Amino acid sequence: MNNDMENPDLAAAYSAVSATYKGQGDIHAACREMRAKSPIFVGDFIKQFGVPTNAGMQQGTRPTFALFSHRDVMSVLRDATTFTNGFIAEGLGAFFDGLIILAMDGEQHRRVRALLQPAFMPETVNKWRDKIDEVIRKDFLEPLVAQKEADLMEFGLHFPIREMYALIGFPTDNTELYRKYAAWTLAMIGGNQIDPEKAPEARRNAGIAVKLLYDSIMEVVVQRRADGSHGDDLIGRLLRAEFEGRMLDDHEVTTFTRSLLPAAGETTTRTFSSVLVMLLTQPGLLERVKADRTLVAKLIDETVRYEPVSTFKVRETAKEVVFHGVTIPPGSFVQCMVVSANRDEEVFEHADTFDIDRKLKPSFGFGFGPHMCIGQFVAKVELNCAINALLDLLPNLRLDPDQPAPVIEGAQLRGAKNVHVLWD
């Protein structure tokens, strides 16, 4: 992270994140491993590849179990009364007040989920396509067109941020401001650093950024509610609710929009890089795309399957469950091996083939259940939005072979770092 947090560096703040994350090992031949000798893990699967978990530093510390199939995943994410996330609360939570969604669990999970799931349903996002298509275009596309080269993880970084937090509802007249507030972001995001060496600084800046943001979100709060609270954005929608027979105040609003934002931008950048290998190397695939474009859809699923960015889940048990015969006692975390799940062998047929045409099943690379990804609609129509406007706008789009080629790496936060590409 840039020393001086005034003004961070965007590109830096997502690669000091990614480097993180990255970790050690192939989590996939782990995982495939795994399931040909056992379903279940006891003890602390993740440490071994070295990246932090959300259950942080109570790892390792209390009874730890790792599942890897399809349906013993699916069964804990969809679970959410006996396989919980409260303990979130005591890590990353701990920067929100308690108020962010990810940590909560029962009754005030629904609540609060019915309060900002409006803002990215399909019929609010819709409205957005068209803009969302432009700016992608106009902004970020068209004057890249006579440089014939270019690392579109550069583009990738940027554009979804833009989008999202536009649909949050900042201002869209001061877009720089975008950039300080994702950097902030990942700040936070990299206070989670299980390096001892690095682990002083990384939550210095972790704890920097939290109260940068806050104030620079409650900036727009407030001056959001003396403007009227209009607006089918986040924030508006926000301003104007109800919540437990009350408007919410501004520090609410606040600090609800803030816990957004982790998820808001980066991730779909992983996402869009994925998609980007997948579709350049791939033989056959990008002629495919080009000439039907109702093929980006599957593209993007298929793409969320094979290569998952968020590579596991973790839950608390709230009480005493079995699996394959092993006693998981309440109070234990259960690593859900998303990575795994995905690439189950008896419900994909296949399953380390990447294959657009298979038939959909459900997958959980947005997670699944009530936690599943709030976001995932807008990040499709992003996603969908780019990847056409890169077919139509860069003639012969293909990988530069005078460049390193991109590759797919990560423990966690899975993506490809750069994608070179040449056109004519």
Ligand code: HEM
Given for the second form:
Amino acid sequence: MNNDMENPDLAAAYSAVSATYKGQGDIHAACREMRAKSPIFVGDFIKQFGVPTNAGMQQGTRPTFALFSHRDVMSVLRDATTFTNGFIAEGLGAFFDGLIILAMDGEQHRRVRALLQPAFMPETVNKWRDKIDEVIRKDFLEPLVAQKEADLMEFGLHFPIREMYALIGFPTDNTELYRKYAAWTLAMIGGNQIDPEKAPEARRNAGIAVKLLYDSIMEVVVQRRADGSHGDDLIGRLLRAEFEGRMLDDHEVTTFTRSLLPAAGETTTRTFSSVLVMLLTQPGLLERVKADRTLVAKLIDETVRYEPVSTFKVRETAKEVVFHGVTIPPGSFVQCMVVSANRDEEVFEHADTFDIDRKLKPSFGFGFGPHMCIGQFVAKVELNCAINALLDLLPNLRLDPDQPAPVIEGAQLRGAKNVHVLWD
Ligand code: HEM
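With the form predicted alone done, generate the form predicted in complex with the named molecule in the same format.
What follows is the entire complex, opening with the chain shown before.
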């Protein structure tokens, strides 16, 4: 067994995933050019950026098309019968060794979603809100106050995991274990590596991580069942849930729980980084938000439109479809350019301007349609608590002029690596 994987370094695992999904080129500029030229690209648009897609090694093996407008992206994401996800099980999903909800279609997807969703609905999450807030303030930010400077991404890397894993139902008296879970989860995501030199090691680590996670989560599940399967966290609910006319066994509870981890941590970390960058760099914004905290929610929504973490979604066509006179055969990959649709000038006035006062319209940073993010409400609560706590506890918060200015970057997963700040 690989020692590094037994005791993984979370920051290193996060940087490795950022590097894998960063690629090259300016995806906003490339999409802007496409919107001006043509609403459809015939071929693999993503290839130029050198990043993996959910299709994993199947990328490039079939006819591929990309769509750029708000209308087209919405029409694909909302129709999960014509545009399916099953191929993900053989791509990115292959590293997760089990059923992942994102790779399910039709009735199976509907049933699993109904099983998982209640743990993340507002009724449940609102009960946790005070606890989420308390953990952010007491455990993370109050100990920082005297320091007067920090890279806030150290906080950003840890707080979403701490909050989410408690909601999932991992023991809160051993949060040291959370760091390992998060690092192993990142190793699973990192298995989807397209650089031939790095791929063998990335895949090997993903294989080890998937097993370590399984064994460790299984221990928790067995213990929780022995303790009486209580609690309104995810594991407690799954242990009591009836699914397809029977109760779930320990293997199923473990696998379902593990399959949620990739979505639950670093997406919030990356979004947090972009929210901070916008807050600290847009003229006058910090003063406005500090004075009127109802604007925090708008700041988060506008960031998710303007800088979605995940820049595109791939779907497979279940039948022939036609877009803009181009026939797309069944079995093709359709790349839905979320990063483009979110800045479609036909829908968003001055779409390239960051404007928290704009009228809220659907955008796709949390997806759309049947696979829309199950955890968006939790993610927004966590981000809202974090931003409010920063504004309350760190007076005169500002970027550190002696450190490099933060940059939101990445062709597949976007965010800022560091956000160095000072306060008084
Ligand atoms: C700011 C943070 C987050 C962002 C930006 C985000 C984004 C997304 C997006 C874009 C999708 C749609 C994927 C697709 O259609 O292919 C999605 C799905 C999903 N997200 Fe999130 N997510 C976030 C946080 C979370 C959290 C905290 C959870 C915790 C449970 C979560 C769980 C899921 C799950 C399970 C799905 C798959 C749903 C399905 O297939 O039906 N996400 N997320």
